[in-house]
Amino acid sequence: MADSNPSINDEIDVVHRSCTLCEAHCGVSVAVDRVQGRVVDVRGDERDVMSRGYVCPKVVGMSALSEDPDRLRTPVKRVNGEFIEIDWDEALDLVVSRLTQLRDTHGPNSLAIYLGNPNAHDFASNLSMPVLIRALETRWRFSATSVDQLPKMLSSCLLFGSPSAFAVPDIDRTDFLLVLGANPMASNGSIMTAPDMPGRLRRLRERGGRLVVVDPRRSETARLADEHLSIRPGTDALFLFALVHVLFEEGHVDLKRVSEQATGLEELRALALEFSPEAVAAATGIAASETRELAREFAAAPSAACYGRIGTCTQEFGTLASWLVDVLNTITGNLDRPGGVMFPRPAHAPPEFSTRRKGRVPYGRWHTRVRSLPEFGGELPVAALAEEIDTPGDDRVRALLTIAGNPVCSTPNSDRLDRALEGLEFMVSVDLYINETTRHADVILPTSAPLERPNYPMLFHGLSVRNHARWSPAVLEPPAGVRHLWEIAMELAGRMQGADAAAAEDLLLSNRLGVALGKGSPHSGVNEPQARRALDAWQGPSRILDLMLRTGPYGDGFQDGGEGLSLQALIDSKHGVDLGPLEPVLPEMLTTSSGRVELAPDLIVEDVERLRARLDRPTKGLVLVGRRHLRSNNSWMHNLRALSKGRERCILLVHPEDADRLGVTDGSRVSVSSRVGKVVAPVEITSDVMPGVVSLPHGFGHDRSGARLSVASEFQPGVNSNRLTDELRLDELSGNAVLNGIPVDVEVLRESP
């Protein structure tokens, strides 16, 4: 709704902020009756500094997490199966002494945690959970991480240093987009911030540049496409391997640029030798002749950026993949280059890159149990959650505290994980919903949502196709009975280790001040008490974002009258703050040993040796891979009815082909089965699936007992594809879960006679 909207009266305000249910964070305009207190509209606002009033058919779901009757209102703990309203001394009473007592009496790992999705999109989350993380003491940290990007952040460590150095398409001004594994015209962009994908698609397509999709699915992105390749799930890396050959093999690489930048070249030419278009073909399902031709035009193009998202991520070679995606633009020369890849810079990092710490790749410090799966970046690998709980032994996980998350929606082998929740000694949820996995705990909390708490997209400016700030005031008050996450975390961190929630706040400000401030930092002749004075107008993870933003690459350094960025001049900009295009930062930015971009780093060249095995094994019989729709992010979002009407969407999609031999036909119904599950779906026969590949989206079975999701179990339970994902089919490597290319059998149900 624009200001200048003639139906806006004395009683209606008008919040400007950015929308949280997607990766985009696209600006909207959201129109509050004060008088009543609640939404009257939600739209794209025009002036925003990055969507230019674009949003998607989400956005509805903002002010609909509000009103939803569902959501709890008040902390309710379990009694007898039953949950019943509890206040909150006597809630984070019980959930300390039960916690602190396991804890003391059979060790700290005796307590996990997992955080869920929406942790990312909410900044004073992204402050607060390594403070409540370090006050339970345990190493057995999960997260959706590692059903997600987990690939992608190892990679990213290994080539350049930092789990968070990812390098994200300048989409605005490339010639060529190569797209594996995203569908970024539904996702809205992953690990790419990028309000307005279709517009930006179509602008790539008018100014003369060139899109290709490779992907088993003829998504709606590659409907768009100049071009889409097929691909037989999870053999990425085998096409990754063979597009580096032939740039190998042709002459293609940039050798003078790839010198300046990186190390590992010959070993990387040595590595790729064998991988040639002709020996992956049979496995890819993609013709060597397509392969070469894609090569040429990619190494051809003025500037060029190949992106991979989640289908590259979850699958049997994830880091594999991730790794030769950065290779590949890495070797063409369109690494950290206008139009190729670049590396964003946002407004709250450090403002030096030499105070970074290099050479520290954090993996393998710890391992899990059971399996023995490494530890990467502080925490392991969700897939591992189960057995940790249900395999017996003196330090098996007996606690599980979930914050915003449905693992059992959302995590491989979800019925064992259901089973196991079942066998903890004591479970403490922080959610909006008595959900298929909160329906366990012994208490919930329950917090507030996304219009009813202030944001800034910390994560997300971290991935920005464009430099930006932007920050999103509180648009409702929440609930009485309703805390924020923040507060919850502080509350919950101080109270475990003897103190309470102001002094868990100040030992995380004194801290970041230390480092802002420290030796080295541009901004040591700051004192401390004169920034705490600066900083003493805000309250909570508002004054430690005044902090980063004042001490960042574009902060005013505390000076009095400055140009520079602070949390007031942020607030000041209701619209966000342009902070210009990418810009190159290496080799600054790199936090390797070497100071360079290592192209082969060892873990890499170890597990190329499995991907070598891959080369023998038949394709066979069918496999299952994921999708995505618009109007659903996770499986939180189905239970708003103006996002959950319309058709069925839970459908397995199959191929022509696979259907004339199972005899399959449009609309029946079908078992689908696994080593570790069976659901039944109905069928829609597509060409728009590769023969051998079917699909079903994920986020959806919302037909367990005891889950208190009233729409989404009326208008679109589906059935749960993690029912069928198999917690024993990992990326080695990195322990991220296998979601994509998992065997199955399809048979059709039989009506009795």
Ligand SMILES: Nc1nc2c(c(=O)[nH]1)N[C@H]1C(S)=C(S)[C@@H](COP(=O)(O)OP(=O)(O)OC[C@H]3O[C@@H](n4cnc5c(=O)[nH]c(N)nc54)[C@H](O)[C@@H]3O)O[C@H]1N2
Given for the second form:
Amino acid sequence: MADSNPSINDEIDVVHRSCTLCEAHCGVSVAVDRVQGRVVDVRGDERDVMSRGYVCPKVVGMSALSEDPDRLRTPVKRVNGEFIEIDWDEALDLVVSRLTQLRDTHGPNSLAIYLGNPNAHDFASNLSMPVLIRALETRWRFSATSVDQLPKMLSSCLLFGSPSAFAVPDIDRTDFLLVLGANPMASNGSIMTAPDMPGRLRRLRERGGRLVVVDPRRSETARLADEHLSIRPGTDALFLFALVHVLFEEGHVDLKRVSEQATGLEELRALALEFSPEAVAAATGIAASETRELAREFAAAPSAACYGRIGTCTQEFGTLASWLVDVLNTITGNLDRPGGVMFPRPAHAPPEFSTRRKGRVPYGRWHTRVRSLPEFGGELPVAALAEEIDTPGDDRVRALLTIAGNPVCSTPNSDRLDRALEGLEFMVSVDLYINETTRHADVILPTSAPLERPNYPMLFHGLSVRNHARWSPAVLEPPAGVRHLWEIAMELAGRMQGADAAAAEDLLLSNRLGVALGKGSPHSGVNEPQARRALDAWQGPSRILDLMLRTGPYGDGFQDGGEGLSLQALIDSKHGVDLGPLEPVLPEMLTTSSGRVELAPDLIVEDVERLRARLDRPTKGLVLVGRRHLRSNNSWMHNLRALSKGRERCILLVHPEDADRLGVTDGSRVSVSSRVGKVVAPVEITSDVMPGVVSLPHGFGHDRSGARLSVASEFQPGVNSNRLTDELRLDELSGNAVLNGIPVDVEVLRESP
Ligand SMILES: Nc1nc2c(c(=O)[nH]1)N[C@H]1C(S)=C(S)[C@@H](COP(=O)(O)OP(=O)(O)OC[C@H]3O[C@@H](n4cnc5c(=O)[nH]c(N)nc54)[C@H](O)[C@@H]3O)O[C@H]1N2
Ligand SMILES: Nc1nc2c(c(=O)[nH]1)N[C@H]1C(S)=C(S)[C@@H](COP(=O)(O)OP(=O)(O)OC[C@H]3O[C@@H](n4cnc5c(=O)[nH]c(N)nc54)[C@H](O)[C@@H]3O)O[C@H]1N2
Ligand code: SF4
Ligand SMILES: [Mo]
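Return the structure block for the form predicted together with the named molecule; the form predicted alone was the one displayed.
Let us now look at the entire complex, which starts with that chain.
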């Protein structure tokens, strides 16, 4: 396929954009037959500024999603358990009238909203969801955040002042990468946008760098590493504290230098005293000598980055572990320096980080009704969603709006949520499929698939290992019966406020203009009516993006013929704009009240008590952890034939010692049970998992009646591992669900005689 030539013959156009299926956001070149209106080829864009041609096997999903016969192509409503097609007017009227009626009768908190992971990958969602949420007026906001990175957001907020101040490993320059609870060889990286993980990790080793992986399973990433340490699930905070302990004890902390950057160093040293490598070894399963050796190597490396992800977040001490990851980076002088962990500066960011309000921790301003779990960043822990619906009371949740989410597959104690959704008075879902969750909806509104809409990876440019900007044009027309999420959100928001979509859009633009050009902004001299006229070249989310780019750190500031970025400039750069390696941004970007990194915030210090108690708890029984597969993505790509073919993937991994004790053989079927539920799965015996740990992937269980997932239910039905995870087990500080380290019993199923 000719690369730079936009048209390789009369019918075939090649469009360069990015894949939005995972956080890597690889550049792709999509060949589309304009006559037939279909994609004929998708491959890596060799000239993409970040990915240089790399793509993973999931990329075929980009076009397969648009073509999936099971995909919804028109709104549907549920009548006597069957979905019937309706038109958009009827669908929207029904949704607005039912939601308004419930809100008027029972108050706004009778409506709840759940946003799923694909929202993160769609800039139209990033910009429009706050508008919709404001219009609903509810405080009952949930999302996949609280089964994912919430602990990292809380610890980042406490350390650096903002929930979105993520310190990203400078993977291309580091001499030492210490990975805990992440498997970027399968996941392609998370909170670290870095396409081509295999290439980047290979180059790290080739330049003499070291890779150490701490994981209860010898994962695909651990296989590549110089060293793999098996850790007992849920004990990373103990292990990291032990590293910190050694660094202080052996004098590896440059006290003077670190205190210039950070507060709380003495308090931190005192906290770490009791967590010596010897004291934590029995709990973590890692020998004290190995911990000491690792601490010395990390400190001695010219540059080093510690990185933790799902395994360190979705566990009992998620916030403490996430905090300690950045503590380790900070006290070894690796925060905000090349080769350490650094903060990206995306093109759409406000020009001065420091214009944000300082010292504000949006935590615990309201709580859930039943368990009194704290709000963070405006939302509540999704582990509480089912009980907020099924626990009687005048102020219970009566209606739910899910947007690009599948909480029945993705959140703990799925069976309870599955039942609770049946008890709702009204449910509406915005989704591509009738799946385990949306089958409960009264109305489903179908949206465009990724190739049918333009995109700018707003969140992921803020997590990138290199500053860059990438525009993705739409490649296909959406089917006639579907709408873009932006249109749906604005329509619902406008109508819920007694106005219309245009009014909702206008308000958003005015607010954004006020911030971008208002008092204190470097662009306060820009004439607003003139800016508005310039922005009128665009519509919808693109108009807001243009404003953000032009007033961002690399923007043209609305200067005619100016050098800087604008949406048009980005569109013209078909393979992205490289904005250079990450650069130091401290202390300017810190928004803590002290203006420094706060190493010992009160909330964290108080939570250490809980960790202390863990030291006295004996380690016994089997615990369950999860895993990801390169060819799938959470719960929703199993319906694509190209990705689902091949051997069964939803398999329980069991260590040979445990298998012997349990009498389990390879391929036998076992029942796995926990406090909340039971599933049956086939077994693979492997010493990849450590003794005492079993591993089952999440995102399966596509055998539910009423869903329309013909390929998934036939080829990869599997079982839903969240029928085992327990909604009562939380990282108590953040309210994030514990999805790893679940106590389970495994029993062999005897063949019936
Ligand atoms: N046990 C266990 N559970 C986990 C995890 C784990 O590691 N272990 N991981 C957790 C994590 S990290 C996450 S992020 C969550 C994910 O939790 P969710 O976001 O709730 O689940 P997904 O499986 O990502 O479901 C995405 C939904 O969006 C729909 N969708 C996909 N693309 C689009 C689109 O373009 N438009 C619209 N409108 N809909 C779309 C899909 O059909 C699907 O219904 O799961 C969590 N659950
Ligand atoms: N192919 C594919 N890519 C994906 C996804 C997908 O489903 N499939 N999902 C996307 C999403 S939403 C996310 S959030 C990211 C997640 O990206 P990653 O964090 O890289 O996710 P995982 O591959 O689940 O890796 C988690 C690792 O943690 C280990 N682990 C479990 N418990 C513990 C523990 O207590 N301590 C330690 N140290 N390790 C533990 C597990 O064994 C596993 O190897 O991936 C994204 N990319
Ligand atoms: S790694 Fe695969 S799924 Fe992720 S963006 Fe790249 S091609 Fe898409
Ligand atoms: Mo996630």
